[in-house]
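In structure tokens, one chain follows: the form predicted alone.
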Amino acid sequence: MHDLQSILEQCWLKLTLASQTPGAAWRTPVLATVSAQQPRQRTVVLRGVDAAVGSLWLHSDLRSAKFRQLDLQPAVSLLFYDPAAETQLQVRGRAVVHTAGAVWQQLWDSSPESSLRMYLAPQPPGTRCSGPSPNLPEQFVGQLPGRSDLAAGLNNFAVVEIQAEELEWLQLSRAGHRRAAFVVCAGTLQQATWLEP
């Protein structure tokens, strides 16, 4: 691919497929947030992509520290890497937290029980404890809850929409790396340029 538009289209396609395919290389990016004290990174699961509006979706426990950070500073970065294709993608943008609405409901309804069980956790994620803990109600340790049981965790479920503003693509190659940057607004390409790798 030597055409910038084609590269961007392939990135959005690969992101979309990753959001639908467990085990895909770009399925579990690293999310970076900024707090007053220090930057924080954590691996997240890509749950949805809407290339037409430039949004990427994930969900997390509303009680986790990342939401305090996003409230103070919504600028975030996602880092994707595919070791087989030796391709890296950085997506920088703004995070919007949803605790209700159509997308929030759709992601809740479409997520498997195994992905929603964590919202039943009695303690907020990151709470200090005296030893290893699954942080689950006893009846669900080692067992998946039914959909009706999961309703108790609905208040802890939050969706993070990342509105992409910049994408930076890097293709590693023994023949010579290639790098490109894209500026987007609401899914529409504003600027594309090659960068020295």
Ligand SMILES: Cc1cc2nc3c(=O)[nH]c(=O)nc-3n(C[C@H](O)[C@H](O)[C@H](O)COP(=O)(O)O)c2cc1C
Second form
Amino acid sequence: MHDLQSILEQCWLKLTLASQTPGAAWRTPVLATVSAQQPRQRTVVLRGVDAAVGSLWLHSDLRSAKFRQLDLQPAVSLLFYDPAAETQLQVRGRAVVHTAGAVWQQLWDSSPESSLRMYLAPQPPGTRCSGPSPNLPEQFVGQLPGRSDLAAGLNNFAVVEIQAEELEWLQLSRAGHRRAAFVVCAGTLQQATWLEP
Ligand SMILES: Cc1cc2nc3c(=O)[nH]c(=O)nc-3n(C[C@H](O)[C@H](O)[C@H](O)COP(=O)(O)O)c2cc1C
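What's the form predicted in complex with the named molecule like, now that we've got the form predicted alone?
Every component of the complex follows; first up is the chain already shown.
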């Protein structure tokens, strides 16, 4: 049990560091949602982690398809892989969408202009177009907006909180792979078990 607990602690630590470190292996997980009983996946950036309450934070354009999917089915999975450490983590949980509040504001304030520029997109992401399009106002193609210009994108800025319910960890090793699963509730460990890899 002690080993399992320390694996879970290491996972939260690694997630927290990834949320603070561009380029970290676990920085860009794949977020899976369900749409009409079909799986949908996309890469996202992990923007924040609160291990104490078991939440992970992303941000995205409120007009994008994922929010229609989350409205109907908030069950999601995040998949992380660190190729150097040969470690995979699946986090299953429920998504809660925030369009106001302290964390929403903090993520807006702390994100660089380069991460927020996409919220100025004139068209909802995923809109069909007749040729390749950057979907940015003309003056901000190849040019970052200033902080005051970004305010026009605030209505499109949404934060997704993923409240972790289950984590599954797999580490490959010549000495023998190791796999473990955890059930958590509001950041508190409920169950931990080894799994055959
Ligand atoms: C490296 C990388 C990072 C990305 N980060 C984000 C992100 O943080 N938020 C986001 O909404 N989309 C991000 N995207 C774009 C998404 O993968 C996806 O195309 C977009 O969110 C639209 O998804 P949807 O139509 O399923 O809602 C990223 C793409 C890549 C390749």
